[in-house]
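The chain below stands alone and is given as structure tokens, in the form predicted on its own.
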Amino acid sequence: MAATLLDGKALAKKIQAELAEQVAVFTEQTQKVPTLATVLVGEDPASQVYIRNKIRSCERVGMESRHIPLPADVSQEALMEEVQQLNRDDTVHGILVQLPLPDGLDAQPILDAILPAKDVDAFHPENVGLLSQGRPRYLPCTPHGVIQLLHRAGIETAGKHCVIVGRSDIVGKPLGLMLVQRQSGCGPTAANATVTICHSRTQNLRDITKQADVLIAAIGQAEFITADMVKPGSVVVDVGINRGENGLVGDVAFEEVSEVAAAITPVPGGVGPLTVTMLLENTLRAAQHQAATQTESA
């Protein structure tokens, strides 16, 4: 029997229409609006793409976006310098350095210089302490559009054991502390999970995968999680998108898997418009905690 398929696509326009009536609220009785910024470094077409997504994203639910690119060469120090002016303006409540960043420039400078209170993506290791307390001020975009999708799925991890493969900084490890604590924006059902994160150096890597039962892919090779590694009846979630002679591939060989898993996610469709909007979230939060803190320091 073919699995259920996890829409995240249809979820995500769910989700921007409840955001859009928070942003009209949230202008309304502040005068002002959540505005976002975005800076590109070169012409990459994917990281161009993904701009173009962010900004009609900020359209459809009432927000401001404001977009400085930048050519491939610029140094590390006008770079700094783009990001310290941004930090400085008081219009804008989110800063987003889309990476990756062009050869001979460094991003963890870049990412740590943005304010945590801007810092919209999570990165900055204030942000990253404060998820690991079960405290976040933020949550990361990617693992938050995951346990969305698993809550208002009904799909409740609290009891169950969810299996990670892939450990970056982005996904997999902050996805795990997400779901390793007592509690979640989502409520309890959407946490208290026991986790499993594999990566390049675990061995007998299907025997852990089997045991899932919610798998996430979270590697960055096409087709990687095959039929053999999945527990019939687990909920499988492909975080990878990848480009393949036919198109975009995730890192879960969809059609063998669907025919093992209870539920699935596309690529695309699956996960991607869930991270979009969960950057959206960020930046009405990020606005009104500003607004909050500009009003108790009047």
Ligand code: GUN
Given for the second form:
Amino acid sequence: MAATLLDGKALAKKIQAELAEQVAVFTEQTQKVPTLATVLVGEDPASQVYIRNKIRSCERVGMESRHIPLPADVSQEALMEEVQQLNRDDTVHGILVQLPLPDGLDAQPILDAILPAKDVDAFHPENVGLLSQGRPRYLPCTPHGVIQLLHRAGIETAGKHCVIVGRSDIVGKPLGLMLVQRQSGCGPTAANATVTICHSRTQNLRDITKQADVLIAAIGQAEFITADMVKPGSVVVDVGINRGENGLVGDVAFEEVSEVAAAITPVPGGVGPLTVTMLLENTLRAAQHQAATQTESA
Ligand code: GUN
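Cool, the form predicted on its own is there; where's the form predicted together with guanine?
And the full complex, kicking off with our chain again.
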């Protein structure tokens, strides 16, 4: 294998240790513990794994979590009431409703109902709007994780061609916004990219991906990116998590692309651990912000 491995697991551990120190200081100063509420509707096994991971990660950095499991046949109104209750609860700083919701539930009004100050996923239209104007309240977790991974590995995006394959609201679109701006969560060298977002209707996809200095795969199709789509010496970031017969695989054909790229993220152990870590960071920021506004209004 030629490519350097970008080890998200090790980096997540390091950032979580930094966060744990900040959480301890916050708790000492305010007597409050940053608290994340997680709402899981139904029993999708993958979602259960993600939620368990989020709860465990909270514990690891000294945060609290409040888990609200709801049956798959919960009504839209009852789910909305749970969110409203969490909005009113001063001991809850961040709210996460795990997606996808089961069939029959409409996610958009639920996500829109989360108070923007508690929207640690950064999905609320107000937070998306602030991000698009370059003045984010919270950075979306997976895109921020990708940028942290590149930045802390010493890989600059400024002036580079970053090609994102996938236009989802959770990854592709917000990551494109963050990379094209003058600043990111990690300064100007981790922003200022020339960005191309490709999707299922893109023509001559391979011609575009071959131009990428940094190629980010966020399609949701196992091993979609093959070696012939990758420029030799480029950096390849795999956001995909696909569950198949061979366990977890990413959106990148790891073995063959590793022979062409200069650096690559593995699946698992690449972007995934950083997504959770950025969620913890947002929850701490939410707690800090809410403590400061409560002090002002006291
Ligand atoms: N499902 C898959 N990724 C995510 C995420 O980042 N946030 C939420 N709430 N649900 C998800």
